[in-house]
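One chain is shown next in structure tokens, namely the form predicted on its own.
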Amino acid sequence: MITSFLFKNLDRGIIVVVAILLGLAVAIPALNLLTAPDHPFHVPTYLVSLFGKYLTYALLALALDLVWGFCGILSLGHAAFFALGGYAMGMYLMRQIGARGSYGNPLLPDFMVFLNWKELPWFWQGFDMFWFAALMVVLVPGLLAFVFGWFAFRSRVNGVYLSIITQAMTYALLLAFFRNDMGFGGNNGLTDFKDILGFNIQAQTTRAALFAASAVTLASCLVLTTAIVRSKYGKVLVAVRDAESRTRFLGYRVEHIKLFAFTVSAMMAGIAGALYVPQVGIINPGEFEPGNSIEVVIWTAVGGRGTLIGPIVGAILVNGGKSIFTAAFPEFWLFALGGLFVFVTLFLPKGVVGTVSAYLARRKAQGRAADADKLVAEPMAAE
């Protein structure tokens, strides 16, 4: 039943993408793990651990898609949510550290004992388990999404201005996250990670396990992304985000439509949060950093938006091409971004996958207009 369901909701290209993922979650721990060094097809772990960092990108990317590209809410405060997730997961790495710390201080973190914090704040409480962190990973952010767009949704706050709003939340969070007495370690933010799950968070086997966990997460938020947009609820959603004065008219409460959208849509970036601060060592305040979520917004456009598959290849492809051209030129790569996001707007406005899916489906109606052309003209021929 779940099968034929899945099968009915998801298009050939979301089933190719899927197996893909999931591919990678067993080809690339494999050709990290089980290759010599000098293999010509070994990854070495430091690549294992970058690409894991691109699929969360990617993962935040299919966030903001959900809301964007089929609601029409354009959120710049996405980046909002990823840190938070991001500082869940790191309160819980940080509390695995024990006295293993340069203070030796079996309960507080080196920065609290650095700061003469004299016990564990009330709401580090719970994260020496697992299971409180990743509940906290979705929930945190999934509780402010609620609150801030129950009040949002319900004023009809639309357009720009919520655009806006958003990014003053996201901004708002980042002077706060700067505090040294808010408890979640300043300016320097939490790092220095030692196990998760009582794994070595520096071990190979560990780094492949995380590419492997991103990986699967992906796969299966996209499986969830797409059956909701096909869902009879998915089809309200566009009718939001292409009229949504009339689908109110209509009698549908088209603020709950949001909330829920937006809702789930921050806890799918509370994930991504969270898979992404083991890879790469660090979460700090710079993660709430406005110009974040515009580069979330660009990523999605140069995939494009509204096509599920868009924000996964925009990310991975921008990040990529981030990681190449700030080796090359450092001090250009600003520019060249923004010229990206111009040259996507203006002769891209469906993005890479939105322009090759309606060239193909172009293709295709052509193919389909010459066949019955032919079809009228031979019984013609014949007479």
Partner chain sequence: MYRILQTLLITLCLLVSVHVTGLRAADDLAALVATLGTAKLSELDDRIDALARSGDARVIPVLEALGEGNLYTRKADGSVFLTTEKGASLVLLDPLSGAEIGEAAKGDIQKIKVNNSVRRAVRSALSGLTLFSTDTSARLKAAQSMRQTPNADALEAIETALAAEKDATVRKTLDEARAVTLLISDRSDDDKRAAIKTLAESGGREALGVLTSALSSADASLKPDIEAALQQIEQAQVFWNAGQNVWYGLSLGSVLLLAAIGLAITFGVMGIINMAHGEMVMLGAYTTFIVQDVIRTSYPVLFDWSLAIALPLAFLVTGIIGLAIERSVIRFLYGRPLETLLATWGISLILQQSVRSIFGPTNREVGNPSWMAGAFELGGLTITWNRMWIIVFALAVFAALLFLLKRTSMGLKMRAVTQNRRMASSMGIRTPLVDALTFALGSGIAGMAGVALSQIDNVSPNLGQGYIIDSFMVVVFGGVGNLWGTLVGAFSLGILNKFLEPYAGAVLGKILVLVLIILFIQKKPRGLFALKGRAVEA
Given for the second form:
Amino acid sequence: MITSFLFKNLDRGIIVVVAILLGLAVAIPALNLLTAPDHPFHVPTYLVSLFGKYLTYALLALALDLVWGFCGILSLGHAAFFALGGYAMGMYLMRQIGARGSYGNPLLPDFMVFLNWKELPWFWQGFDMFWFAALMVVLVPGLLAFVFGWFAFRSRVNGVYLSIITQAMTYALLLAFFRNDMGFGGNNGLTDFKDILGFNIQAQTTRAALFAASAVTLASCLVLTTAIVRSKYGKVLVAVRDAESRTRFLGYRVEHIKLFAFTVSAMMAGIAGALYVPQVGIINPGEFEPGNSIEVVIWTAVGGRGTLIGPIVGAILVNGGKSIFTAAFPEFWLFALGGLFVFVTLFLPKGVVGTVSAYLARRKAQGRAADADKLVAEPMAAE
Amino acid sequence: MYRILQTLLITLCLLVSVHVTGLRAADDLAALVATLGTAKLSELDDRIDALARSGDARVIPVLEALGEGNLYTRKADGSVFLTTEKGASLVLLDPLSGAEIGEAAKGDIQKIKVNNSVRRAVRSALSGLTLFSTDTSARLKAAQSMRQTPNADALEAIETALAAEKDATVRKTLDEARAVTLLISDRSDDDKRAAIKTLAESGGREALGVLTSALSSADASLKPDIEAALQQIEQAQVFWNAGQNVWYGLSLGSVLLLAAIGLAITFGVMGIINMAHGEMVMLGAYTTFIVQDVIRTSYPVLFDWSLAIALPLAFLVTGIIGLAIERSVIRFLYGRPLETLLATWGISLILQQSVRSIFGPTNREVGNPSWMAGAFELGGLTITWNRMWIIVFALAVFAALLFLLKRTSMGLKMRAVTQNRRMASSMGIRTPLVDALTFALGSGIAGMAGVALSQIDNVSPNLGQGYIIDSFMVVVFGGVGNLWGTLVGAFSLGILNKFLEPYAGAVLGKILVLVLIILFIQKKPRGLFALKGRAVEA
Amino acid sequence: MNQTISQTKPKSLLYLDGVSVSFDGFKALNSLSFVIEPGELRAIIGPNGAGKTTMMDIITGKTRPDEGQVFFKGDIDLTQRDEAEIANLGIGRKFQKPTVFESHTIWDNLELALNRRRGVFPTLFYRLTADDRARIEEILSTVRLSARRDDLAANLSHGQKQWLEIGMLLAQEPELLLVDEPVAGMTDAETAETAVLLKEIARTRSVVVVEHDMGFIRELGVKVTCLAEGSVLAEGSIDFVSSDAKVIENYLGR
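Return one more block: the form predicted in complex with the partner chain, after the form predicted on its own shown previously.
Let's see the whole complex now, leading with the same chain.
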């Protein structure tokens, strides 16, 4: 049942993207590890990590698209779920440092020794085990989204109200994580990681493996999301987006429908955060900045909301642009980003992928129009 | 018998001193000063006392010189001088007027000898003396210092001064100083009880300290009184602390009101969220900076008027920018509130970066005009003028806006569009025009808010960011389509924030408020003052 | 009056007694009472603001009454339930303005409306069975949209959207169907066809139609209830009601 659920609705576009991602998961590490640094096709390690970072961003955008593109929930809190996943991973990485920290305390991370703490807080227990941390990566954002969504959707908080409330949630988390006594490293966050699963986190092979993991995870999540939105449940999601009260009068519990998508989406964002942290080597409260969440929205919008490939394309395009732009003209990046927001909302509401596929569909329809007479004459075949 | 005599003597002294200060001060004073030269060491204390009772400010340099051992007497006639050196000889100065009288060789005059006991007497006399100064603020200062460091010897001087004092503030301070001093003196328990009562009524941290220290040394019979007084003061302090929190809350609330009110209008009328609203506030603050800059370099006398000049300018500047934004971007996005949110966010990034490019990323200095600076006391409250004026200003803006909405045709149209856009449109209201003007108005108000906020916050490109989420919370909490909702929302959030702060800390308090709002909209998803009925559903 | 209502309560499909609701002091419904029998087709008329839509809001759980009782099938208290629950109990509703899922195809619209389990997981793992397929085909031909099954609902004409919505209600298989102005904006031919369709539907379930179009109501030929100012003004056959003095004064005009 699960396999048919996952794969029956894949179309050519999705299959191509999944294939590309899986190809990259092999090719990029290979080009990095197996070619000499002066080889024309050599991919330097810093680029591997950079691309890996883009892929985690793409996953975050895909997660947002599930709720925004398909259910009309404009969450301005997805960076928070991303950061929570990142912190869960960061806590595992901190525990892996062990006695190698500056203070040499085998149990406590450096910042706790610095704050003169004597024992590990209860919420740091268990994070020395990877499986536990990995569980928390999905559970913590998922639980927050579930509780928050349960309250918000039950009382039918909609539209911009919901956006603002999710932003307030992110802001509250930002303030909380800045506090030293929260026990998450305060302002500085978690950093100076050494190992992941026993491998040196700085090593070229580890970086390549993390990239491959990101690509494979993104591909899997794409398959999963496709299965969700192409199922009847996905159709209900779109129905909620377009005519919420109609859906309700048909007998669907709209709050449950939304809650499921929101929770799954938050979990995916958490996974993205967990893959992001080891590749950039730090997680700090800055990730909760409300601006970050809105930036995710623009990646999705640029690529095309409500398409599955769009957010992936958008996240890679915008972040690639950002890397190039900030290197060349750092002071103009915000102008460019701001302009992008305005441009996309005004002139490209369907995004790049949406516009292209609408264009292709129109061409196809024109091609079909030629055979229209024939179609009318024959009775339509049943589905 | 001795006591009676003493009392008589004191009364006499009082009478004398009143006369001295009041009537023929100069002659008697000179005579008094002159006696210093001939007095024996043991008599000096009394003489100093007498001088002090004169309450004449001219005595001060004489006593100071005496205390420092710089008061001289001529061996020949025992008259008293201040001196300055001039070569081998000394110039003699009249101790009271400071006028030159002549010269003398060093051998002809001698210092008036003092010991520690005299020095102490001088010190206490000096502090008592200013109690009689003709300058009210000097008297107040003296009384305050005596309240702070009580000295049992000064008690009589305080009582004398109290009897003569006319200024109410000084009287009150003196009364408290007397009570404080009395507690450490050897007066009767009944007097002390009265003093405790005075202190209990005056309240404050100082009284609390005095009474606490008195508690340990006091008679057993006095202890219950002191304890009761302490309790009374503590209760009063709880009350005043609550009052101070309310005041801080009102102050924060007025800031929130200023920041949120423009947002509430655009959200109410147009149903859109303007994420660039905070940047309008920021631009208003920068307008103030520019106005002050021009005034500082060209017309420094106008500095006190800088805010009055900046207000209309800020309104115009941000209003025009708002109009431009509405015409060029927002009007194409009606009916798509989420897209509007994104586009205005983009605009906010552009505005922030523009200001950063032009003015630099650091804080710019915006000064307070003189009437905005300083503070005054109201009961146990300390109230700063800038906060005070901002509350007044916020309420004035609110009232003006209420008037605009309720009493003008523009306001009528705005309300019509808020309640039913389609109907308003078919009644012949040009809704696009109303939208454009509403947006300009909302932006203009944000600009004026920026002028006010420049007085209490750092003027930097990030100024607006700090307020935007709180303003949204006010709008969400207060409900859309009703200005009163914004007013109540702003002040209740402000006060709630300030009441939570002492218990939870500033950051945790803020988080709690956010959580409370999220829970609140469970009960009332449309805010406190939401529009009801079928119109809302559309 | 009250007594007769309580006697009919056990048998009746829908039972409203003394229902009042007000918005900001305006009484939208004022102690409204009436009863729908199983299998009945009932028309409701009344001037604007008479409370027709509010009544539907109350029955379908969108609005809670300030006071009064609303029972379905004798003992199910509708005032305690929300829209989704009430819909699943078997009450369908068609809005005044046709609301269909515009970015779905006509087929998907019907598939979504089909009376199957509507939870998250049943829909997630739902597979279109032969039965469901046949049922959708049947409804498609009932509402005459078979040829357009793969078109987006957004591309339908106004009348076709009305029909699609009726089709969706059929797919929902309700025991009670509330229809708000089904022929508004339809041509005369479409109106006549809609009357036939509704009568057909009413053979297997109860239908309540709110309409302004007196011709359409005459065509239905059923019991009519006239509402005004939130309560029942008159009830009976179309001829009886339209000759009632109060109805003429309040609604029909002279």
